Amino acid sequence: MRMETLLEVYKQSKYQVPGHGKRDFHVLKRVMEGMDGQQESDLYGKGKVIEDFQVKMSEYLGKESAVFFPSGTMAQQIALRIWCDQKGLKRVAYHPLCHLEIHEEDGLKELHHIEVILLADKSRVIELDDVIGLNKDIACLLLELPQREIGGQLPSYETLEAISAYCRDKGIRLHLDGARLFEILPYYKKSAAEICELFDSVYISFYKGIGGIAGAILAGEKDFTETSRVWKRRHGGDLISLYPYIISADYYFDMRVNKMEQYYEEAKELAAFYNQCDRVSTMPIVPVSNMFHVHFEAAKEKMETILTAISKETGIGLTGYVREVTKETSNYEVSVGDLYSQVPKGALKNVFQLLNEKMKEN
């Protein structure tokens, strides 16, 4: 008889313990019930709906304009060439472990033939030194804010400061890759604008944290705006009509915003209950957004079947997945939103109890 997967299970679990809940049809259709059915779409990139929009996720972010993608990894393509062929030098440099450099297939360096300098260490995230130790001229630098691939780490703010200091200095541009850029406003206690302030471009995303359909926006100076509008439609980035992503990204920005302050208060209180637990511990130890990475001195297949096995008797589900490090560990990523307020506590608490046991046994 086969074995329920550890993503069966958890799909079935009555409680799930990250994130907002399923993305299913439901998240567009909820929108939609609200809506006029009489408002006109955009169109190829024009129209109220999305120019509506730009507006007022520009003066969010304090910048002077904004363009909505369909993705933000065309995005942050565009918004790197730009600026090498402002400065004429196709070079930028970026984390060992940021999206464009393990995600998309080399898309920036196949598509754009921009060639990147690696920045820091793999383990932590970018320093001033690093910058400041670059032995090449660079059009731009980016930073991912929080570097989700080493469980959502940030440098100070006062870090930040100091790059970008540095940058305006040396005319190097500074783009910000600010897909969870929501979530990390509770830690630096700072308003979107004053962080992006710092940065000469930003892009954000709304499937995160907010919980859209999909979708992006990239901000900056109207001319450099006006620039990307013509790379998104050389990407084929005009749709002719974007705005289901759109009115949901909209919906789902105002009903979650406010709410990262409470994600973040929930995430910490999370990690610290793994970090109870016999061989678990988290990265950070204390989160500084509302994600974090949950790591086992366990292998891959033992964790999911002492994961699986709480989900079946307790009905709280954890994780679908488990990711190998090595043969001997493992970990998962934890992001917290509307779900995890759902869960009771003293039955959540009795989940922790018993990975513990369970950890403590093999």
The other form holds:
2 protein chains.
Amino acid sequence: MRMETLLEVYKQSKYQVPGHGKRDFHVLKRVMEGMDGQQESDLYGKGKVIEDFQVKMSEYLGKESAVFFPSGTMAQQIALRIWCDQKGLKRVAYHPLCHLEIHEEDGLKELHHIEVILLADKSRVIELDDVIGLNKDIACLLLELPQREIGGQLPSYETLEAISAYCRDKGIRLHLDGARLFEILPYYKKSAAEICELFDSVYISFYKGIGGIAGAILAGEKDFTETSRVWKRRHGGDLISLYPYIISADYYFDMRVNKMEQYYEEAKELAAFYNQCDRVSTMPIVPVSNMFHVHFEAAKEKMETILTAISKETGIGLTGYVREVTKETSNYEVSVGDLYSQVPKGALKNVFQLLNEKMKEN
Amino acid sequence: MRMETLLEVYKQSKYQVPGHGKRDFHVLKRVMEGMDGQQESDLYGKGKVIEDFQVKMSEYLGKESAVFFPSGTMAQQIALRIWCDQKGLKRVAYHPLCHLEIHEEDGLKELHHIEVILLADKSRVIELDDVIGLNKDIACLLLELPQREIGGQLPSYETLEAISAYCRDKGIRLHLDGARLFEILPYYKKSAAEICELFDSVYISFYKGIGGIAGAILAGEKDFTETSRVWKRRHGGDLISLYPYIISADYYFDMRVNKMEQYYEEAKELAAFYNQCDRVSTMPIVPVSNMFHVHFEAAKEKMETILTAISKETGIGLTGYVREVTKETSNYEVSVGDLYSQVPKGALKNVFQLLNEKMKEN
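Starting from the form predicted alone above, please write out the structure of the form predicted together with another copy of the chain.
Below: every chain and molecule of the assembly, starting with the one above.
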């Protein structure tokens, strides 16, 4: 008989520790059931449903204007293109593990012919000295808060202020990859508008902490967002109807935007459980948002075996996958959402006792 | 008191003559109500919901492979880009009123730097002689069937075959803008696969005759569609979840794909009603699909007044807008859908009697 995979066992587990629950059709059904069917669709970027939400988000972000996009990939390439065109310089800078660098098939380079300078090394966030040390002019600097691919690390707020002031002084536009902006507000103890005030343009996403279906907002001054609409059409993102994404973004925004403090506190608790185990550590050790990475001093296959066994024994799933880092180390990402508080605390502690034992044995 | 606009009166009319009905949230609610909520979302182009539909469409179109896109704008730019890259020649040809030329903010030129040769003049479809007469090499020829902006005209099937054979002989890729492909099958008396066999790549849409929410399919050989996935990601179209569009495309495809013959017959009947009126004519005189344009030898404002009055008097709405063509002429587009057969025939004949009288009076 074929052994069940970690993913299969994880999906069948009674309690899943990370996330908001399955990405199944319920996510949309729940939204649609409460909707008045006679509400009109948006129509190529116009209409009440899209305009109201754009206003709501521009106010939340403290920006003059906001445009809804089907994806962040589209929104961010366009933001950087606009700033490059404005300065007449097709060069930007961002982190080596920026989404545009590693997840977008080089769209920024292939479609927009924008040159990129990679700032800081892969293991840490961008600091002021990295920006000061740039030896070529750039039109725009992109900061991702938190830096997802290194466990969701953050610079200090003072560093953000200093980078912002430096960029304004040097005529460098500062763009925020705020895919997880909601999630970092409790750590900084700032409002979204206070963070965004440091940036010229901001992208936010609705399917990470918010748990919507898809979609993004790009915000900034009116001139900037109006130009972004033209590029949205060029990219093929100005759909006749975006409302399935908009109404679910709005629904889950209202449901979850004020739960980020809870997720953050729970992430710190969960990370502490991991860090008590032998040969297990989280990055960061103390999370600064609802997310972190779990690192194992054990090979991917070994961890899959251990985690599958624990999940089958306890009915609690910690993860559905493990990634190889080196031949002897592995990791995965954790984002805390609605599910965490449903897991019985005693049972969860038992999971980590088991994990600790198995890590010592192996 | 402010006069009601034509659009307002049209929206309130008891019967609307064109279309499938309002683009409101019911369109999605109806689909979701019948869905099993436990079905999993697609995930960045993978998963049962997207893969099953892609297979279904590739089989329907008689192509090896198909990829679901959020929009035709994205799918078609990408198709032309792939054919240009394959030939190492960034030049294509299409009709002067092609969607890419007039509705996409020059995305093809701004993002893909592809040069375009406009074939045929604006008032007619592309014929074989236009293609033979090309004085520069091209990588790809795009044909739009039917040619929407001139009322949905079609070349003869023999012309299609001759253009296809010529292009194959000359190493020119032939791409089909099949936004309204379903709608032309009754006229040609061909299957979709028979038409598509003449083309190297095909785009179809799900919110015209099919009446879905948004979305498109791009189909062709496997190498072609695999490359299109890379460009889909670059464009920002590889969303984490496209299922709201996919399941509604599938739902309305099953509901309406076999009603195209009915819409076509009804369009011919409706066009005949228009053509009986003074200073009114349709383009084409006899429709070749479910669509046509209605031309008036009267100014836009005059027609708005007449059509508003008729709609208020009869409760039947012929259109929600009129476009200016010249100072003394105007037009609008008609696409026949589910609503036409619900309009009482006697009342409809009365509408056209009124229209004829008012056109004679004014």
